[in-house]
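Take a look at this one chain, the form predicted alone, written out in structure tokens.
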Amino acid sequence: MTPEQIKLVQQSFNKTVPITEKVAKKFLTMLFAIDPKLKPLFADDPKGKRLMATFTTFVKGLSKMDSINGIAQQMGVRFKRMGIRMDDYMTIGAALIETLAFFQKDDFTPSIRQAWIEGYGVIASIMIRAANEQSI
């Protein structure tokens, strides 16, 4: 990710802070519409509060990856234990990006979308790698 892409992601995400609960609800609705079998995996966070806190941590940490690398690895192992598979990361990423696009409308430009794709890809790849290295 370039420094400009990191800045775009962080600025874009900051727009969701005042409406975090709405964003979380829409994200979960979109996610479960895309793949209903993921619903039980998020049963312990029905309003998406922990999920949004995690997204916040990752977005803030994009500018200093070494500070979130360990968190992403731990989360990847936890996700594997929860039953989240590699292809589920694509579904989660798609739901996240479409949720942001829904709320940001015309402000969600192609360059911001691409920055989010890159950013999510970086974090997801760390999580997937850690999950694959972990034996349950």
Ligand code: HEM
Contents of the next structure:
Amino acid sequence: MTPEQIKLVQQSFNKTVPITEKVAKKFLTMLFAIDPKLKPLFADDPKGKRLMATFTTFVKGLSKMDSINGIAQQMGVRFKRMGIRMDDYMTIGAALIETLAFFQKDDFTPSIRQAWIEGYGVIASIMIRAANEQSI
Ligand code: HEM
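Having seen the form predicted alone, can you show the form predicted together with this ligand?
Below is the entire complex, every chain and molecule, led by the chain shown above.
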């Protein structure tokens, strides 16, 4: 990811801050439309509040990877134990990007979309790699 791409991701995420509840709701609707099997996983965060807080941490962390590397690895291992697989990462990534596109319409340019794909991919691959290195 280039510094410019990191900025694009952070700027477009910041636009969602004032409408965070709406974004969380749409994200979950989008997610369960793609894969209803994921519903039970989010039973104790029905409005997606924790989820949005999590995204905030990681979007900020893109410009300071040292600050999120460790937590991303830990979460990757924890998710593996919860039964979360690589496919699920694709699903979450797609739901997240389509949600942003839904709210930002024409402002969500192809270069912003590409920056998100790369940013999400950077973090997801840290998590998946940590999960795969763990034998349990
Ligand atoms: C880059 C991708 C992802 C990142 C950075 C991420 C990060 C996190 C973090 C930091 C938490 C802890 C939140 C808290 O305790 O308040 C969390 C919780 C959670 N995540 Fe993810 N996650 C990602 C992908 C996924 C995927 C693919 C799934 C499943 C489809 C998932 C499902 C969950 C669930 C169900 C929780 C709440 C349960 C728990 O904390 O044990 N996440 N995520």
